[in-house]
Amino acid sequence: MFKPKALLLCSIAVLAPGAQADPLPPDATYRPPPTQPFSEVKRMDEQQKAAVMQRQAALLGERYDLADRPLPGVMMSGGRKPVQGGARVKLAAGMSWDRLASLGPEEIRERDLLPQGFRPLPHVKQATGGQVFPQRQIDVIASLEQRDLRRFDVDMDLPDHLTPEFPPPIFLTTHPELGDVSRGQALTLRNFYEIMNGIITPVQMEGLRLLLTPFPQEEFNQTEDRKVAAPSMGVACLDCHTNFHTNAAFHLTPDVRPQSARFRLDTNSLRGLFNQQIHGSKRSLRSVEDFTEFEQRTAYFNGDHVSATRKGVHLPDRPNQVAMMAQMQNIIDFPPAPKLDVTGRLIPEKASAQELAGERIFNGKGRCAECHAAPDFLDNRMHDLKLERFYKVGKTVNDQVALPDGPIKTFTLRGIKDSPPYLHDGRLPTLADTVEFFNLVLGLKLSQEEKDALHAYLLTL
């Protein structure tokens, strides 16, 4: 006998920490419809907020170091955000960074030592998932556009000073000699036609008219099963990727199910996209219009095109509307990176000793290059770490089963110090993170000194 639907209810129970969640039934591809009034819904929602969010602050607490420690000197693109300096993943007792990288993946899996924040990181309410903004974007978005972001189930679990800046810099290819267009706000409906009036086009300014206007959403829109207090229009693109960027809003893969074992999906940057041929973490779609298109039926309604259907779904016109959101999109720069050279190699009248010295290791022994080539580091492929060769798949994890991640694609390296956090699901909050775990995953043996020359390269791209 199968058990209820308990995780895809919006009404679902917080389970203890360490609780098994009931197993899904067969026919979970589907989100069900809401089976209590949205009052009852909401009611019990708004009682659990706190438990929810306790919980989640307590799995965050047990993996990571959460302080505020930024590098000296060293600030994002804008100019207005410090970067995070440190590795913040916890150790096991007793356990080192050398250490860990001097034992196989049979015998870290075996005795359990694979750090915990080095594994899927769940979403704050997995049963339920959705889009989770930060507070800053909430703000703005109430304040311009009178249009309510907020959760009333949930918040995000990331403190801001782990997050990108906000506003984040625009660049434009178009315009490189503008430096920063943003004027240092958020663009929105209300004032994105004063900000790029005279800078973009009227094909472009029409591209970021629809990126910039909401549609209905699996959890903010009309219907009974929203997670907004009032119906709603829905959300915008640049609600997630502020300015092109990204804020470190997240929801769940809308490419696997059952519930359980979607993975969390931070928001990546739409920066340098004119040259990415690979979109989607999972999809591999090969276009920014496929993108553009499909992710009205994926990002915004869960990949339900039922769902969809229900709430209102957007059906962009190719050839026009998709189009111009492309044009839009293919303009957006990296920010400048004064130390390198046009092929993207560090230019050595400006880089220190340690900065050159991690160029060589990224490019040889760390095997960073392997896969994240100069100028655009990537390679436009998908490839599988196969991370499970270090931990035992199959555990609950505050509903979410840790299952192999599979191949993901390859993200771009150029301003990676404006986009924490890193890898897909946000797991790793700062770069020394990243560098401590392609460490291990890839066996590098790195010495602490080969890591810092590495870390302070990063920070130049």
The other form holds:
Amino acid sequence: MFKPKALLLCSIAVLAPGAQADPLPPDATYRPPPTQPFSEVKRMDEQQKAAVMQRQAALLGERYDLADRPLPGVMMSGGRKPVQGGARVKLAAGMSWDRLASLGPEEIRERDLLPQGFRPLPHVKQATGGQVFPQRQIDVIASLEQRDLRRFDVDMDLPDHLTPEFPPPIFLTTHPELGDVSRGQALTLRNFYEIMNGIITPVQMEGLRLLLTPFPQEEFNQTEDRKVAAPSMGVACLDCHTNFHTNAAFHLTPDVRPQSARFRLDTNSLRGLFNQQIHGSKRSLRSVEDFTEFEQRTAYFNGDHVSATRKGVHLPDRPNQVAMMAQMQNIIDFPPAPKLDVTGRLIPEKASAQELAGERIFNGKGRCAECHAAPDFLDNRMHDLKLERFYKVGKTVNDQVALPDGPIKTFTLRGIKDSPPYLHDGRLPTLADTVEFFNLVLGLKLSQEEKDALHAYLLTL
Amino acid sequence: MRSPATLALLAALALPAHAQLGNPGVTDPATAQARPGMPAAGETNVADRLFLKLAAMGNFGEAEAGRLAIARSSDPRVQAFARQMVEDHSATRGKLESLARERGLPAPAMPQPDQVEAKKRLESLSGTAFNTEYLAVQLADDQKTAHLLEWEINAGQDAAVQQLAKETLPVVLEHLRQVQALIAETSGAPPQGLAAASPAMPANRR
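Now show me the form predicted together with the partner chain; what you just gave was the form predicted on its own.
Full complex below, order starting with the chain above.
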């Protein structure tokens, strides 16, 4: 008599424990191949786009006060954009920051009082994900390189005034006397040589050329699985890291699966990389070289080397190309912080009483310096802030499942006023929001006066 | 007491204080030499000749921009800086022209092409926009000039031309510092570059 079940059990017994076949879906790790012709996908994406953007705008509007309210007299380092003021994360009706901070994590979680703006921020279109560029970058690249960075399915969701100045200034460790060497332009393949000729070395120049050279990327390539109208030349490193800073372009973390659980990643600045020992919010890669070599399969292809191979991966040669790209990145300095001395402490004669009070809180009651240690204001570690103490995880918001963030790299606070939005996914629009965030997460119970002082101090870094 | 012959010998051996000890490996073989590796006075190379031309043009353009700023800027700090620029660049112009004349080289009395473009842009602006753009142009111009002077100090071979470059460089770096300080003062951004360490304008230039 034929007994399939017995046979199955028997074979499992023979092969166990290696060959158990769990009934999991087949595409949970790898990117599924497209099932529709490009023209069809494009048509549907375009029809959906307005609704996609509306849904995201509604979410942002619910979470944040997006108004254009600059701090009087406080500009970003290039003097091109004012720094925005005030905490913008919205509180529940009747709640105040001080009341919220006086409650324990359990109570906040049970009563669902954690502001929505403190929770993970979804990508505009979680199901697709991928790189999204701000309009200014799209315009510069279109006019200088005739390359299209515009997606037909999604646009940038953040208003311009809540993103970094564009183009950001460039400060070189090799030429501190020159100040900003960008000449007010965004570096592109068309202008970099003229702008940098004579002030950088041949090796750095070649590194820069490679950092500006577009290579195929998940959404910008020639296959039917792209999100740009015409077959694309691809994306360059500095399309996100404009002038080695950030333009607030974002994508989804390459480091997490499944798709719905992947968190948004706000582009981080490449300033001051030379003094940082771990790279990436999750990957903790140990050198700029390693990150550079692999960024083309992570930022570019969602950490999926299979997809990369299909669409045209660029594998920079380690001893030549990678080394040169890294050497160029390693001469990018932080912006000036003229109120700091050589050890990263405020110079009392140059700082205001409020800034000095802020520094004392930073180093003392606020405990910030325990992770953000001068002079680079980081500790080269990852920390788990355990935000899930404050909210019930697992809720799906705009197709993203909110899960614990887990350990994340401590980002530097040097030049921090230049790089909104804040945290790895850009969930906090202003520095004042970060003060409220850490006041709650670290249980500091700072007074309003102390929070204002801390905020004033962060602006000097 | 030394004999006149010894004095002549000493004079020949002593290096002119400002002469560069250049790399003979890249000297033009046709260069007349005062002694091994030391070009005779007035013996220019390609770098000296290009430098004289580019410096004359850049210098001319910066003085022109300065005059425009004196007339157009509404900010006394920018005007004071522009006056200083006109003054310093007029002084340099005389020196550049006489060096060029002695060597039978042109010292074009016209701006660089990028300065022509910048001037056109500036002429269409007024108020704060003018100040911002003028300072941005001056920042780039001073950066480029510092680069040009540093290039001549190394790549040139005519001691007198190199000497002018050496004398001018600290002045240009001071201009650079002032522009950086002014950009900070007028934009509200933190002082950058040289101004980050000493942001204040010297009292006599306020």
